[in-house]
Amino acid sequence: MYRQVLHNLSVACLADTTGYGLLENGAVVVTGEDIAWVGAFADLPPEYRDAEPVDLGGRLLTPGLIDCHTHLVYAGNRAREFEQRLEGLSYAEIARAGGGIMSTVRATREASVDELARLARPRLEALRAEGVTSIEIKSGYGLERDAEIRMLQAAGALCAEAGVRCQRTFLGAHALPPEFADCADDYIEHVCDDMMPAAVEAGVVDAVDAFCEGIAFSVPQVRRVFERARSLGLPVKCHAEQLSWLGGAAMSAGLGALSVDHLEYLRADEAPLLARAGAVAVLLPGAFYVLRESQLPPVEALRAHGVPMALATDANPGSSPIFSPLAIMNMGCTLFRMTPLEALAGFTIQAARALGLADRIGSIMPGKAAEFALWDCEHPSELSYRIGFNPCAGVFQGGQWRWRGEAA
């Protein structure tokens, strides 16, 4: 089988979240696709000396960057909205007054499987350029069982097409549909005994995802669409507390929940319940800083607790329409208050955790995939430091090398 040494490097493991593990003038064997040996490169063993040296020039290698939480197929354009927000209305009212993610949805129904991909594909190219090798795509702006099918396939064809591994969420209790105005348990019947198990027969649905809120459905309603999935061997995750205080975060993670999402009105006294749960917490500061909140979530107690703590960019059309992870490190570094130890971790080994891949992705080490990002940099603190400029040289994946640059 194929061999090649990777050397002439800094290497960022991240195998566990008390370090980088940063091994200077590392190396790494890979053997086709997978990760053979990591360590010193004066400690190579003999049996890999014939394997094709690959000088990387002295930069730094971290685990391929994990985006594990986007909605990054949909159609339509919210910038109107954006505007409407800076003059007073919130992200609730507008909802309300059938905006947000309804004005998503119309435009979503109306587009092909095709259509939905090549509209997703710059976005996709976005995050790959910062080195994003795996990503999480959530359906939701379908709310009709087509639509919702419609939205998985392309994201499964988006990211063959391109070569990143991906994990497609069934999202259909997002929000409630205009066709079933007031009658929210009618439609957690519907995805619950139609949407879903159809998006489970067309082999499109890898979690379940629901939205915990006030302007959504409420614990019990999220609950029966959680037992739902679970009996369709299916893990789930839940966007919970981000607007206010409901208990979902809690609920979902009694039902053996992957990850609770935003957080952002978890209350602190709830972090040992996540944390006997193994339940990853991923924090998503782009939508804090677009829908301009202040309320914080409990980061220090997540933190004193030992609850997993993943980013992720939320890459959205609404309340973050932002494609750039190493922006999403900076601000969780700077309005979180997390390290940038803490935000490249939520970046790689945790999000891993949180998508349930930690056994394949997420740290250099034998034995895992060999999907990495390359970057033009002294140290990982760097990544979490600037906004607006991309050090990622290219990302490895597949047994290839794509450059910044080449062409797609």
Ligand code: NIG
Contents of the next structure:
Amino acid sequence: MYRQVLHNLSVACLADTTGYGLLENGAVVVTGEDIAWVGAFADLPPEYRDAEPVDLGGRLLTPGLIDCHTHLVYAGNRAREFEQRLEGLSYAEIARAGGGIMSTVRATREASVDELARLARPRLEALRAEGVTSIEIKSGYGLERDAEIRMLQAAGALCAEAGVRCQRTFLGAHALPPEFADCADDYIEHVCDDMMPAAVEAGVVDAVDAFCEGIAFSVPQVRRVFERARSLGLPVKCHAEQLSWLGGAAMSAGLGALSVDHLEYLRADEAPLLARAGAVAVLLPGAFYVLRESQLPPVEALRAHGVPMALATDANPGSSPIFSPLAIMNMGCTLFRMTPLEALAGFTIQAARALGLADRIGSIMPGKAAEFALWDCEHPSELSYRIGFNPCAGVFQGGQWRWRGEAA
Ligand code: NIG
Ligand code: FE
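Show the form predicted in complex with this ligand, please, because up to now only the form predicted alone has appeared in this conversation.
Following is the full complex, with the preceding chain placed first.
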């Protein structure tokens, strides 16, 4: 099998979350699509000395970034609502008046699979230009069986064509569609008994999410969705405590959720419960920033209790029209007082945990997939430091380099 030794580089291994695991004058041996060996170049074992040398020019190698919470596939945009929020309307008021998520739903229902993939392609390219090699993409703008399936088909096709690793998440319980106005329990029954099984049958679902919130679904409703998902053998994750406290995070963690996401209104005394359950806290400072939220997630309590913290773009047309993982890392530090190490771990090893894929991706270790981002940086702290400057030289995935700026 083709073997290459990447050398003349620093490697931030992120093998655990206590440090960057920085190797100066490091080397990584790649066999096919897997990492075979990592260490100081001076210690390269004799059996790898005949591997093809690849000189990386003294740059910094990190695990490929993992964006573990996105709504990347949708049609239309919500720039007009952005204006309305600036004129004084709140996100919840716009949603209650039939705008918000529902305005994206109207446009998304009209779009074909090809059209949805075409619209999402430049968004995915923007993420990949900043080092992303794995992404989670949710449905949730169809809110009817076939439109939800089309969104997930588009997500799969888009990522397969780009060679990006993808987790597809069914988010049928994202908002109440107009067909079920005032009948939320009936819609939840439809999600559980019709939409979710059909999407699973179509082979497009890797996980199930729900929006647990006053403007969306209650804790008992989300519990029904998750119990159905678990009965179909699917992992669950939850949009919880974003705009208010309902207790969705604790309920989800109790059902073994991979992650609980947003969490601005999580109570500090719930952190031990998340830690015990092994749920990852996925923090989304982009939505916090765009919605001009003032309630901070209880980061200190999460840190103190050892709850793994991931970061993600939450890329979506409403609350987080942000397609820059580096800007999100900066926001994680500036707004949430995370450290640059926590921010990078949040986009690599902790994000891998949030997807249930930590045995395969998220750190540079023998046996994991060879999926890397290469940076014109001297130190990994630079990745959280700037806004609007992209030092990514390229990504390595599927056994090949995609240099930034080169045609795909
Ligand atoms: O993660 N919170 C709910 N869902 C998205 C927003 C989707 C939208 O506004 O279109 C979020 O912030
Ligand atoms: Fe979201």
